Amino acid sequence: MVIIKLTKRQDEILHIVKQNGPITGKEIAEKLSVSRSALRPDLAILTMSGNLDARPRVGYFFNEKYAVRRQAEKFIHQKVANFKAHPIVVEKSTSVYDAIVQLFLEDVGTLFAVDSEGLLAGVVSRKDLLRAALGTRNLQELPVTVIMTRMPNIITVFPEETLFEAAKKMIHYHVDSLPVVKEVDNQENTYLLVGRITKTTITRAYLELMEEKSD
């Protein structure tokens, strides 16, 4: 499917139609005080795209589901820099203790385990962090090192890549939360972490633009 940027006029058309259909074109030209001809076009043209359905004799109306099925389209076009949240890290040398107290201060599912340049160097997940506390080591003398998912089997993001890519990654790998990361100088699995994107993250971002007006 694909969207067509509408004009102003075809706008206020789509608005007053939602408002107040069915409504024939002679009331629409009036509530825009044009005339019918002028307005034949911008109906034709809202009509031919599925942003208003009509009937001989009854009038216009206003194509709901074509609505939810433009912004799912723009859903599925919206990068992952707009939506990405600061990441929730540790350093690579932190106890697993000490992991465990910061994912229930920071009430998330995923840390993300950075060198002192801030490079990504692993990612540990509350399982992870499960399994190792069910274990009898000292979990103040346990590095996450010893735990944590290392390169190249973490499962990454890059922010030019769309929020649609990061939900398929998140289903196929079944992961719950992404690190958002930039290549450095080219360097394979060498990455600098910028953010991360969760599966809330998207549900949120689906949701705030299923209720935003229709463009």
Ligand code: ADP
Contents of the next structure:
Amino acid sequence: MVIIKLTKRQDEILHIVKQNGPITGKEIAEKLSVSRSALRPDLAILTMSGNLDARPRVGYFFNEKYAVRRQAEKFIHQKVANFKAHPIVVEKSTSVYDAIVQLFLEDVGTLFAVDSEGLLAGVVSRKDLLRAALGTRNLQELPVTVIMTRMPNIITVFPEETLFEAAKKMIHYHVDSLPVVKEVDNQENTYLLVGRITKTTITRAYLELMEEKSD
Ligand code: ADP
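Shown: the form predicted alone; wanted: the form predicted together with the ligand:
Starting with the chain above, the whole complex follows.
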């Protein structure tokens, strides 16, 4: 199945068939106020590409499976830049105790630790904090920098990457979120934190796109 880019006219035809199918070529032509022969190339393209099914003497049907595939295709090409959320950060000298409070206040599962210049220094997840809480008595004395996952082990994503790439990284590396970063003067492992992508971001983006009119 090949996903093709549709023209405005082809989009209109799909919409008509979706609302009215099964519908004959003649009826579609009437609705668009064009001749049957003018429509023929578009109907051929829509049928051959799988957007429409055609049955002799019955008419054209909308292909739901293809529509879902089109939506999914649309989804995977979305850029991280358009869906990233605001990152919830702590200064890397913050105590584990304060980080736990921050996690609850912000209602997130992961915090990003930054240095005084706002550069990404580490990732502190729920489990990191739980582990520290189990093994340490004085959480107010323990800085997150001791327990966080730090550079260069942080899996990051750039704003210009796609949601598909972000989703693959989260699944491959078994993490719930990714810091969205920008390079700083081409310095290795030095990144400015500009956002976050989580599994929830991906799920929400998917829902939004699926709920959009599949025209
Ligand atoms: P949770 O602790 O809620 O299971 P994660 O699965 O995201 O959350 O985290 C598991 C481990 O992976 C933690 O030790 C955390 O510090 C680390 N981690 C989380 N996100 C990243 C990331 N983007 N890059 C590298 N390590 C990460």
